[in-house]
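Starting off, we have a lone chain in the form predicted on its own, written out as structure tokens.
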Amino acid sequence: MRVLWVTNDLPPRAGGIQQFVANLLDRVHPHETVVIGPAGGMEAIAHDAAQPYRTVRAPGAVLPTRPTRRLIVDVARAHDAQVIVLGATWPLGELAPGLDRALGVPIVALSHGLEAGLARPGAGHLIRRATRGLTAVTAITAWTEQRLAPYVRADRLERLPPGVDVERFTPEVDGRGQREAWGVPPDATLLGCISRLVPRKGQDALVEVWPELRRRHPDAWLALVGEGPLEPRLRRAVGRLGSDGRVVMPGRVPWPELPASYAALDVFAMPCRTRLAGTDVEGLGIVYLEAQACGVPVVAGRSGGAPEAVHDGVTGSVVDGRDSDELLAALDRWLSDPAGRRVAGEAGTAWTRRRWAWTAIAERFASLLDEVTTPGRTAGRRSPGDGPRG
């Protein structure tokens, strides 16, 4: 099947919706698959040359421009494609009107969080100019499935959750060098956060309740591993807890050292809450999936589908992000208790290879575009609350 994917959201470029994007890549026809993304540097150039697919960078950002539709239409044409891919549903579905008329192809988008909380009185009247000219889009959550449900006016709506490559996180990644390259000790008890440095995860509560934590815990650390518009202000935060604070901030770490990362880890937490009226919103929390499958439990905060990502109680806890002393509990909980952390890391690791898995999870993707390259072969639009396909 020759697919066509147009994403502003690839790597190297760091974040979630990256790494959804680039493993459902990496897995759906990828040497039968061109995509159009972002402009890049160096960085992006030795990226695209290592994939299997062919990458067509942008002279800017991908969005819903005259000039990025005419370069869709040229690069399809080029490659005679069967399907478009959009990398997200807003705003990129702002151009499948225009492309259905000119390719008339099937155009399938992907959901994430942002879309959920555009899918709300004031705001749902994106979603449904979005989704007007799209065959199908998938949502991440039971939730967000949810939210979208009322607006979407595509054929279909399917529940495409991501997953992790339990082959990559896995318990048997040695996170040692990793502390030693943060400066943390061997032996320190280590809570720690891996995510984009913005105000709706949650790093900020972390500091907050850190000294009561310390106070309880002498031996730990914490680390906040990331970069972001927070950041300036998370390290003025740091600070102000003086030279023993125990608080390091790494910086961004690399995707390949990412599993080394999470295992350098006792406890992974991002008390994430919903801002903005509801428009910035977690949409499911990739970071605790891939935290869980290399064995360390996780503390969540209770906004959008975070607490789909989580067992909640089972192999770590779902708190109000918003409310310092059910956080302050949660974490001393799991600091406190080394036997419960490696009982909750066990079932983390099960449970993600159960049920996030990015094998199964491909599956259904390709299973989808096959159903809507193929005449005569659809599905009826499906309820919330049906459940996973598959």
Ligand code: GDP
Contents of the next structure:
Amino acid sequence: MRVLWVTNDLPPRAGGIQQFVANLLDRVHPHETVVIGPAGGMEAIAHDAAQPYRTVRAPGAVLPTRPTRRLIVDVARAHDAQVIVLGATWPLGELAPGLDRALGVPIVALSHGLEAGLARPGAGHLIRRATRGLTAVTAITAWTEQRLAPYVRADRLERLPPGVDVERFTPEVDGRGQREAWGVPPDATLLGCISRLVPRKGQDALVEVWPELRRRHPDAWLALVGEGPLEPRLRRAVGRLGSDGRVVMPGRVPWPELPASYAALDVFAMPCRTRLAGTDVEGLGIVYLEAQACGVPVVAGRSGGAPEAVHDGVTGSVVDGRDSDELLAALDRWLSDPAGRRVAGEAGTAWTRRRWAWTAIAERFASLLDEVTTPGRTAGRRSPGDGPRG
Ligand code: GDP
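Based on the form predicted on its own presented above, generate the structure block for the form predicted together with the ligand.
What follows is the whole complex; the chain from before opens it.
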């Protein structure tokens, strides 16, 4: 199957969508795929050269513009693409009607947290517009699917969650070297968050409850891994905790060090919360899956699809990310209970292997591509009675 991917989200840039796209690319027809991705520097050149698929880097960002459409049409013709996959529904889906006219091949788009955030009165027309020319749209969680359904005008809306690489993220990974690199004592109880430093993720809430946690747990340390616009503010808040703050902020870790970074932690916490009138919402939170796969219990925020990424009470806890008492209680509980952490960690590894392994998710995606490219296959098509599609 000759596939053309079009995406603005591609490694080596970090992020959930980048991971999602890269994992599907690796597993579904990699040798018959061409990817159009955003401009990148030397790191991108090196990354692309190591992949089994060919990557064409656009001159800038991959946005729904005329030059992008021309590039896609040229590459699709040269590659004789049978199907086009858009890495995101919005805004890239706006290219679909023009591509359909020019190429006449099925177009499938992935959706993520952002699209679900737009799927509401006042912004839903953006989703309607972006799904007009699509054959299928995928949704990452039950929550996002429910939000999108009234606005999606594609023939099909299918569940396709991102997964976790359970071969890479395992409890066998040794995190001791990473701790040492961060300056955390080997016998400390380490609470941590690995994520972009942006307001939605809630690292500031961790810093807020930290003085009390530190008081209750004199051996506890906090690691805030990642980079982002919130970094200066977080560093100032951490600085105010004084020289005995026991907080490390090592910045963004390179991809190969990610598993060891999770393995270094005893508890993972990202108390995300929905912001900006519901538009800034956590679609799922791959980091929760990665942490659990490594056998680390997680504390997640009740935002969008994030609660679906945790087996609440078994592999971790789900809390209101704006309620510092609830957050403090959950963190206190996990920091106090090494035996409970071990049990939850084992349950998390088993659960992610069963429910979130990439192999099964990639198979589902491959079947979807088969179905949309097989003439006459209409199973699962949405009928006009499925909901208001305006
Ligand atoms: P999103 O960024 O809002 O899409 O959040 P997700 O939790 O869904 O996905 C984030 C992805 O980026 C996960 O695979 C993380 O492991 C990865 N990530 C977050 N922080 C870092 C970092 O500092 N370094 C690297 N290499 N990856 C990171």
